[in-house]
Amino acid sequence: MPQYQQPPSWRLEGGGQILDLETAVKDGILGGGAGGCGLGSATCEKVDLKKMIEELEPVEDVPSVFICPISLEPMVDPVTLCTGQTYERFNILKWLSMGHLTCPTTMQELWDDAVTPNRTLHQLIHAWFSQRYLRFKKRSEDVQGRAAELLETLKKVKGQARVQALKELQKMAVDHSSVQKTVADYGGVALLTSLLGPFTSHAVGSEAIGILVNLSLDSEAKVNLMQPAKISLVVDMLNEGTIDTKINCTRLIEMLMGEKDFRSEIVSSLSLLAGLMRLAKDRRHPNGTWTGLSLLKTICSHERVRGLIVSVGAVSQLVELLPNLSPECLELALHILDDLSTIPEGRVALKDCPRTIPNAVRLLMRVSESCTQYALSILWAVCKLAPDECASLAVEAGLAAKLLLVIQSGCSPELKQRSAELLKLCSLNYTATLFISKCKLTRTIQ
């Protein structure tokens, strides 16, 4: 049986050839420059290829010959089949172990299932990534040094100079993950936290919070940020800041709520809840809608706060939002309404909102099983509260036909059981013949 022999030159798309590393550099495959990887051959070999690829920020200009046709990721251990096609070793061996006897790219039948290490290509990939890894490490060292300088500056300056230093540091923290570690290592978290207080300007506060939400905060930092004066500043900026500031303040509060020592009193603020509802309703900024709803959902997990959420008019506002939300935001909004339906004032607010029943009925079997579950739970709470009034409205909105769809679908047994119970509840005000006519799907489908 013929064995595959690796050709003396590596053939690229378009007919070009790489004879060796030097030719690759001259041809621009390795980006040109000072030849090789710039690290020195000994240093290059010490840097693990997989480690370089993982540490590098996403690289968009990777040569196509370096990409495994199966995973579409850069190859770390390239091997070649008898057809001349090269793959990542793990991926092609998995393909072969599944019983495939063809080349994944060409679909040619394999006359030999042996794989041959493609050392030339491995050297090219290693050298190409080494160049970028060196530049990446140098940039990281440069920005880390600048971040350390800015932290020292923040200890000395005030006013506009402090704002400018914070702006620069925030941009670096967003753009470079290495800066986040530098800020933590140089005591930046404590420094930034100390800048927040009752006399902090919103200009300073918004920039400091913009940095903090990009860091990993430990328990000590979170407890420090839970001080009433600091929370008060965050709530003020949530209501009065720019959209980016509002989003960052919301993210910070959600980070704090993950701390085991968090107390529900911290979010028991009408001003905070009203600000979150304004953020969620702002259709100009979808990111703000998702962020606001996400925090409201987290706050709803604290049963003591649910009454306050209802008191700021959240129920009717969320119900009105439902038809215009993205699937991700819709699931959050329905989850919140479902939580609020567990308290008496929440159920009354849902019943009193004229759009609750038609909007919830419309969402059954429309988006996802989770959305159907929440909508069904909301309808059950409302119809159970006032069956004579609400059950008839729900049936006229097409609920009976939708419930039959749920029962006949592949949804969970619990969901089908709740649908059957609601269907029974809705049928009590109708004769059998009339109710059967309401179950026809024609109107619902239209």
Second form
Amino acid sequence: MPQYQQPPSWRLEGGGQILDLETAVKDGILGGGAGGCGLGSATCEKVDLKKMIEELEPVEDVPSVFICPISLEPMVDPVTLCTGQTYERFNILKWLSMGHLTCPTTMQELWDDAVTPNRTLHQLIHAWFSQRYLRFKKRSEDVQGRAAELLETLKKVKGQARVQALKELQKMAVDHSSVQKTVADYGGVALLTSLLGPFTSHAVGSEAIGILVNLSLDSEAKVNLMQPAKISLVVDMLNEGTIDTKINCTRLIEMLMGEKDFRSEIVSSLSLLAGLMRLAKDRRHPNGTWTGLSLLKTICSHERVRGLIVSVGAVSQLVELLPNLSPECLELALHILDDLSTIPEGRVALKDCPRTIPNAVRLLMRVSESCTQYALSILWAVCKLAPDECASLAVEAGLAAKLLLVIQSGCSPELKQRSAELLKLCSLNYTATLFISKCKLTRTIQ
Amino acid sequence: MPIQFSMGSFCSRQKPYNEADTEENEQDAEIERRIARETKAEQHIHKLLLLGAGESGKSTIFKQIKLLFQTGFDEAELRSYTSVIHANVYQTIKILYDGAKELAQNESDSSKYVVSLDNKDLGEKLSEIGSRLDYPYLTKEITNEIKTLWNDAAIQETYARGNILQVPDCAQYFMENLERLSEADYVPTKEDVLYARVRTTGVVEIQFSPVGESRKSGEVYRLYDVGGQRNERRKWIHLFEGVTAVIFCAAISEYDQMLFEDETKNRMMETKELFDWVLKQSCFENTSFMLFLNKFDIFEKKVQKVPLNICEWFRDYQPMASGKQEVEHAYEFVKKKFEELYFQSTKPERVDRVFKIYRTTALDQKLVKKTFKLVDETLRRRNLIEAGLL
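Could I have the structure of this protein in the form predicted in complex with the partner chain, to go alongside the form predicted on its own above?
Expanding to the full complex; the earlier chain stays at the top.
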């Protein structure tokens, strides 16, 4: 099949582009055969056109005359007003139904509210997108063919050749969603999984994971990946790889954790937990922070692993991290700390970390209701553990005023109740007057 | 190892400039340049230190590296192992015979350890030979005698109890190959050399470059093997400050065996303590640690017969299945224990140093090669990361 070339005549006015009519006619664009269903079945054309536009999205360099001035999208059913301006039918009808009797772009008053279908423009738009679509489909087939080829290659080669094949396949899988289907159809998942083992080099492993993480894995595939030797490899790569590798490994583990047969022993690895903390703390890569915290949160939901998380020093590291986190990350981090406060070692670690109380107090009523809820829960756990020590620290950090804010706010009743209880707990060591003075909003809190 | 030099002390004399001085200065400068060049060259050599308790497989790994990446053993070197191998044979049969006598005295079912009457004289004779400092060459006659004794039921029973005696791991291999070992023109094979057991004293080193795809990179490694027994480690360990990586060998099959130097101490516990001690040394603060969990082949077989929780460190082990799955489960358990130990013994600031665990069977050359390729990759990546290139 000959390569479909872009005709040099596709230059339209209105964007510094000129249409060469002769060539356009010659290529059969105007009223020719290549366009599609023909004039009569306008509905058929419309559906096709809509589908093509959707599949090609996002399209660059669409000629500006094809774009509806109201929605800034390519027009599927262009209609022209008496002023000569063309709009997408749906949009202009909506405009008119709102009571406006003017032309949106020229601001002229309309002397005639009729809308005329602009068949010429429609055909041009259809032809233009058809061309693009055909090219896209061809490239897609090429790409799918190449992907199948690469999978065959992977079955045979080793060493550097293997790494190169994987690299190419990964790039294609990221750029083309059709490749993902090809890989799945040709047994690519099983093949890639079989490449992972105790003697897999980092180069091969990181590429394979990069492909797997973008595919949808079925139950069997996930169970296969949960083998200890493979998980060990993933954890090692998480600890040693580039930021992209780290994120891929983290995402893969998170995918596996969704499986119903998942056992918490698989993530009960100190190396994994230490590696995730390192990822979360890396300020240079905020998306890494989020990914790492997200997995930690998921892991934390398994009670048995919480002790291990505390033992790698996660508590103080997370507490230190709090002031620098974005709101989404903050919620994750606080959720983790809250979960950890449910076990004795977690509570002790929280109490021993000097920044716990000031950071938690600071976060009350500052970011979101759930953050406030977690921060409050953490403060509660710490103050309950060592009321004498912590209550006064908390009050000095301005806890009382914050709690009053919570109570007076629109937060949930449980939250208010909790705040009241904590307020009571903290006030026990103070005289009434002294405590009230602590309740005043200081400038730092304001 | 870091070379510390202060050139300043050479040139600190204040003297008027005259010809003799100029020549001396020229020489000093030349020496200085040479030292600078050599120091620079040294820096590109990655130094690896093999550590581990006695009989953990360090020297076997050492020999494998020599076989894989150097010219291997030439005939002269192979021949030099003949006496060692013969010595191993005599030592083994002596340990077994003496062990049988001991068990016959102390065990409740003593009768099965009593060597048959016909073989008793043989046993006494071989035990006497084994206690000498100089061993006679293995003749056909002596070989037959050893074989006869080895096949004695009592000796076989004793061998099954090998863990409480000091029967070396090479016992079965050498006993099975006795005919070959006693040939008049016997030249040890590479495999024989790998099994041969000599207690390493002092330090041995080899320099090599891993062959294969990384040939172009010209990475040079120097591997040091240090004796494993308990003597004065703390006195010399600091000499290895600045090594790129420590390869720590732990024989996971010895969870039911006692030390050679101290028969009351369990070998696995000794390894645990040693690993802990090494991790805490300040000279290894930034050193990468490669933990080789060695002798997996023996572990595989043993774990199905001897429960792991016989060792104090593994007492919380709970068997899950049986067969191959059980072996994997047991291995993962041991691995986790070592991981736990690493994190317990490492200060939070130091947790970022590279720490990787490898399953090895030092006698399997292919496996050692694969394992070393991974070690090489890790160290090179680490290098690039530290140079900011990755």
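By rigid core we mean the largest C-alpha set that fits within 1.5 Å across both forms. Source: prediction; values computed, not measured. Positions refer to the first chain, counted from 1.
Relative to the superposed core, Phe90 undergoes a Cα shift of 2 Å or more between these two forms. With the core held fixed, the Cα of Ile70 is displaced between these two forms by 2 Å or more. Once the rigid core is overlaid between these two forms, Ala208 does not reach a Cα shift of 2 Å, moving by less than that. Overlaying the rigid core between these two forms leaves the Cα of Thr105 displaced by 9.6 angstrom.
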